[in-house]
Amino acid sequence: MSDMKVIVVGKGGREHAIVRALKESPSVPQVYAWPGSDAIFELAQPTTDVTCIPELLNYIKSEKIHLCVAGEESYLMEGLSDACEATGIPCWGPKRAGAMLEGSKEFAKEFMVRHNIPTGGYASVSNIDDARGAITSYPCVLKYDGLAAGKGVAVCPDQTSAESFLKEVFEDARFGDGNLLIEEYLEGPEVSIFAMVADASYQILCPARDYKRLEDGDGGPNTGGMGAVASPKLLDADLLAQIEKTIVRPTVDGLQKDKNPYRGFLYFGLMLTTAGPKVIEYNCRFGDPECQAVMPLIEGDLAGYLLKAASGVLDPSYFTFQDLWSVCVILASAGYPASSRSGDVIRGLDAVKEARVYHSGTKRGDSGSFETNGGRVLAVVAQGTDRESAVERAFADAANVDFEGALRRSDIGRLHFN
């Protein structure tokens, strides 16, 4: 379609990466974004006077936009895809019933148990006393049931850390009302698997690995992600085949059996245990920051693919993944993840030569320069024919970028590859 129009819903680094990949598609679509950001609007056309999903749908119809691509999970839980379907607008993103795989960790666990998908054991509790009684050993994993922007999970090595998180959940109500899951602690390397899912069909994409802890050596608090590495070479063919057989295919089949049709990105956060791969979590959208590492590897027409996929047809001929390594280094603002600082001028963006920069939390200041405007500020992403060269390029360009109080890890793409 030579006059294709696509709108991406979201405002972070993941959406910035998706917008750029769509803009680089050979079909050359006109790309719009909502709510977007100053950086995204350098590539995509902003929506005007849109403040909610009903107004967004009116805008899509008035502009004759052909496809809505959901980036952020919160809009899916608000019923974005359901509303699109009701008004005849193709949407790449699951309806709210499918998005519950991410929107409720208890829903996801019940789904996995029902369909014999390997995962850790768990208990669901609704108060602090029951939570204390359900924790029988350490380390343990505590997960708030609902959406929490990647911050509702705590890996607790001892009673002191567990008590601190229980207080956040039940006494401070940091994440709102909701149950807490006490999960079995799984050990092994983590890996992120992404799939395009259209009803009973799926296509597995390039695997990735992210780094959730704030500090080098996987120390410090959990975050939304401090970096990622992606490559078709990340997993060997036998392991990927095992993951497909025991996890991906049963998940897609399970959605069909539950009469819960799903069209959109589906993320599988996995732990490669000695007993085989097990699911840590599902996300009903592309992972962040893994998306920023994966998107530059796409070679082909992502826009044309997604338009066709939204109608229920996955056509793998539209794109392939370059046989490279891609490394993403995140720069976060002072105080992250407990808080974030805004208004710090970002220096050195013009000095980035080989890498791509995706903006997660930035804004244009009065001077015209980009400033920090959130916890995770931006991602610097570079590729190489081998992992070591991709790591060197990413860190070399990331070293050019700085702002007051900037936080970054120095072992992205290095740790877990020894």
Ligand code: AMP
Second form
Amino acid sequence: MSDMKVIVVGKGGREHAIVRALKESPSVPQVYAWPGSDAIFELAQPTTDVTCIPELLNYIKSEKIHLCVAGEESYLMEGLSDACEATGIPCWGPKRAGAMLEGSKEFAKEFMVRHNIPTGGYASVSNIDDARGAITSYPCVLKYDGLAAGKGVAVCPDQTSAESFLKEVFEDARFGDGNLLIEEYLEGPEVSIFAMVADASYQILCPARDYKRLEDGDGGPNTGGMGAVASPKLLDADLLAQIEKTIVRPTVDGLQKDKNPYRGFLYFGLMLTTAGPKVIEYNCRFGDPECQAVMPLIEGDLAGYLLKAASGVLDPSYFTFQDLWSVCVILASAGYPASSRSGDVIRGLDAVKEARVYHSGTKRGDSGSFETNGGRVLAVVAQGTDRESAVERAFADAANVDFEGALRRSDIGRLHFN
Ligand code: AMP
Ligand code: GLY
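Following the display of the form predicted alone, present the structure of the form predicted in complex with the named molecule.
Below is the whole assembly, all chains and molecules, this chain first.
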């Protein structure tokens, strides 16, 4: 389509990467963003006077925007896609009923049990006594049943850590008043699989690995993700075929059987256990920071693809993934993940040579320079024909960028499972 207009909903590094991939699409759409960020607005047009979803829909109609691409899950849980459908606006992102796969961990577990999709065993409890009764061994995995910005999960090695999380959930009501899941602890390397899903059809995208722990060697606390590696070669073909057969296809079929039609990115967080791949979680959007690693590998017309996909047709002829490795190194602010620091000037962005820099939590300060503005600050992403060259390029450019108290891992892409 000529004169295509698309709006991306979200404000983080994932949305920065999606906006850039859309801008680079041969259909050269005019790209808008909401709520966006200063860095995103260097590529995308800001909306004016939009503070909520109904105002966003009015804006989309008045600007004659053809497609809404949902980046962040919270808007989908608020009903962004349902509202788009009711107003006849094509949306890439599921309706609330589909987003429940991410929005409620209990909903997702019941879905997997119903459709025979491999996952760990679990119990759902609503008070601290039942929780204590349901924990039968350590390590145990405790998950608050609702959106908690990645903070509602605790992998507890012992009773002391479990008790402290139970107190946060039930006594301090840190996340709200939802149930708690006690999950079987699964062991193995983790992998992130992404699919484009349109009703009964799906297309599996380039797989990635997310480095969730704060420190090198997968030490320290869980974070939103300290880096990622992606490549079409990340997993061997047999394993990918097994994942498709036992997890992806049954999930897409299950949504159809449940009469829960789904259009959008679907993320499968998997543990590769000795008993085969098992689902840890679903997300109803692309992964962050995996998206920042995957998007630069796209060769073709993502914008044209998504416009057609939002109408229910997945056409794989629109793009392919380059046969490269892509490595994403996250720089986080001092105190992350327990807290974060804002207002530190970011130095060296101009010195970045080959890599792409996607901004997660930055803003322009009074001097005009970018400053930190959140926990994860930015992602430095580079590609290579093999894993090691991609790692070297990403770290060489990441070394150019700095700010007071910056946290980063030094083994992203180096610590690997194959
Ligand atoms: P989630 O938000 O459900 O993806 O959980 C966050 C992280 O906690 C995952 O990426 C895993 O590293 C870890 N985790 C979650 N569930 C389990 C499980 N059942 N067994 C072991 N680790 C888990
Ligand atoms: N990378 C983990 C997530 O997006 O949830």
